[in-house]
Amino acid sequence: MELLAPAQPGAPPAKSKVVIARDDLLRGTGSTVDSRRMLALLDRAMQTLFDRDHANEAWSRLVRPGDKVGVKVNALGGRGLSSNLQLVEAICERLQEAGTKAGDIVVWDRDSDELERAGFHLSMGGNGVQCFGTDRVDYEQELVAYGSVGSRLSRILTQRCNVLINVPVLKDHDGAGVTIALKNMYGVIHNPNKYHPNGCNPYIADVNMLPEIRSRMRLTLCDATTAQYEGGPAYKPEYSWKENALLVSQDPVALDYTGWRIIERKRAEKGLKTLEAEGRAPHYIATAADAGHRLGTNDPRRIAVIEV
């Protein structure tokens, strides 16, 4: 794998990449994500990411032969507003021309059953690329710390891969504001509901510290094919559009402020308050920006949005 050379002294720092890939004809006709127009999709964004000609270029950046590759997806929302079964595949399929052998890739979120309302299709064993929930393994048995956070992680996490991928869903959320990349990591710990209060803050950047986690975690593409504003997590039809678009980085705080962005133009298009407004701005991003963290940057200066 490829690593960045160091800063020069004095040189500014690099800015954090965001790539917004768009594809108004993503459904074609129908309700449906097409699975061709999302290979494709997928491939621009990743190419633009990463500077690439191929995709295989890029995704060869990520991954090596041999590496355990988590797929970490959000199933919360059932079929209308779970990590989008189409943009799984694409992944995937990807990450086998990449060198990852299908039977080393686990697609996963906390439930078994929440995959399946999802359209996620359950496989535990085999040489095909396995999807279950933590359910069926547990969690490890010793808790782990950072700040104020104190969890047992997934043993899919700690046991089944080395690589994670985060696919998270763009979507508003009735404490945290907004539960994009950061947030999705609450499906990893066991205890999640005991750090929701103060809109999850300081706890979801805590979360994200968490070394397991952190020195797993190589991407985040993000499922804005439909997306919410308002009424999240839980799937709210008559809050959500259909945004037809990937949001891909690999600075997961840099990606929530995009996101979040998003979701407040959708609000003041639809004439809703802004979650600051309503007392549910998402702090937790500039925590998990601060000094104590340095999970990314929430600085607009310091990000590049690259829409494709």
Second form
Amino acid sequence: MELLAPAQPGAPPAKSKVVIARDDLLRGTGSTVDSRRMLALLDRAMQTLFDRDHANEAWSRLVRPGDKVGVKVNALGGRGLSSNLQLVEAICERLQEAGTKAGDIVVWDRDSDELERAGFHLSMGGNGVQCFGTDRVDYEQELVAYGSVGSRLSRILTQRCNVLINVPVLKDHDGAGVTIALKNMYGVIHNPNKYHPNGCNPYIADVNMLPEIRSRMRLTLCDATTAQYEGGPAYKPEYSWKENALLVSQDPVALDYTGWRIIERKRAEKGLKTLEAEGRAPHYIATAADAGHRLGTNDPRRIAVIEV
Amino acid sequence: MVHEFEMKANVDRRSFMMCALASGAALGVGEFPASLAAAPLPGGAQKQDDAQFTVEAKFYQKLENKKIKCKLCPRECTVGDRERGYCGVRENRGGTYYSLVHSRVCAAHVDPIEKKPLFHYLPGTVAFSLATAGCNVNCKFCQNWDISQSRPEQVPAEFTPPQRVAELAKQYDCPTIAYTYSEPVVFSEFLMDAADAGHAAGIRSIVVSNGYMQQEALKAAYGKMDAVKIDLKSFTESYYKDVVTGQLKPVLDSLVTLRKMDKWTEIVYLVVPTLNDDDAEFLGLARWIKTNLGVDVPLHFTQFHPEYLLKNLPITPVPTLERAKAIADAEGLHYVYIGNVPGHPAQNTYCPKCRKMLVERIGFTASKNLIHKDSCPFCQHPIPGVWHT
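Next up, the form predicted in complex with its partner chain, please; the one we just looked at was the form predicted alone.
The next block holds the full complex; its first chain is the one shown before.
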């Protein structure tokens, strides 16, 4: 991999890129996402984010042969509002083309039953892509702590992967305001229910500061094929819509900020109050960007949103 | 391992061991038949059948859009569909709230009653002590965090319905069932049913709790208890907010309500160095107890040991505990104890009038009990408590 280019004296800090890739024909004439179109959408997003002509070149910047990759999905919303199966398959395909062995890829969330209800096929052992929940391997016995959080971590994270690809869903949350990239890490810890007071703030930011998570995180691929603007985190079909998009970034704060704005626009369109007016503005995003965390930026002047 | 207090004091360990074994209680680790002792699940590979532990919760209110508002504790969690409350053991499924821990016993031991600690309740007897996973606070010093801060599916458990609880208490010659270790508030439904089964079999019930509960739930659930021990974590709201993630006032309200219900109550105050150990706090606490509960409520100042998220703090110095006791004594409280320091004379019960020792304790064992007809045998001063079965 190329070394970082030396900074130019006096140059402004580089903007965080958030790529929004859309395909209005993602589902063809039906309701199911077309696998080939999903792969093409993923490629377009990755090529744009990494400024590469070919998808493989983009993925090679993230993983090397021998890496063990955890694809952390979100399966809480069942079949209606979980990380899209075709997207996850496309990710796994591109990872293998970049040199990662199938058996070294694990698609995971906290609970195997939830994964199955979301449509994932469980697989543990063998040479194929793995797919199971933390319930199969348990959490580490020892606590890790940062700021206000102290938790045990999934052994999938600590023992089965050195690279983490985050695949959250774009949706609102009744406590935090929104649940996108940063909150998807609640699925890594054993006690997420302890970290919901006060709009999950500062807990979401503190969880993402845990070194075991931060050191592994490479990329967020937010599934906005079906998104939800109200009633989350559970699936409420009456409040979901088909955005047919992916949000991709290496800055999870910038991605959450951008996703939040998308949700607010949809809420306004539907005549709903802002999250702020409902007393659940996602303040955790600002905390994640603050001097004590620096997980990314929530300053729109420093976010380059590129729509393709 | 589940324990209420770790014995780390450097005292007459040999005689303590002899007493502990004689009383049938190993050092905080009960011995149970394999049928009750839940073996750890190998690598988390087995899943428990959750349905057998799931009952509709009491104390909640249904809201619009399949949400609920829990009315069990002052958090009043508003819980969306498929989510759980802060405690992690109550879940909203389609707008109905469920307890996931009824009969889901993850820890069970036979403990001396002094271990709770309850010093004025059936001294020298043992309690069949049990817990489920979960808690409605997150004390940074929790000694049982491995079960209190876990979701029920993360902790091996045995299906132990109320009738079985009563049978086991009888089998192990326990006149009392104790709901303890984690936080019984969160398993109120199970506690209530087990207490009923126990009473039907002539077995009493006591609870070891943080008292962080709404009034209606408190009266319904702890109204079935024969004695209550409340962990009053501090006497400031700031400590409750920062160290406990709870609130002080509802706990004080609970204590007053228990007094009005005429429930035998004892209070434990865990003294954590630098955080809740200043004289003003001890004085405020003692005065509040005297005014609101009376001078006869036993108050235990217990020694903190580094644990969970407070491993950076030292063990409470014994002089600090003695200073707290001296302040409470000076305010006129009659029964002020020092806990978790085996061999300390302040573990004994003395007559508040003639100052003669009435109950001698070594560690968790009441080695001598001179109380006669609920009174001091020397001066006949009444000694409040539940002294006989």
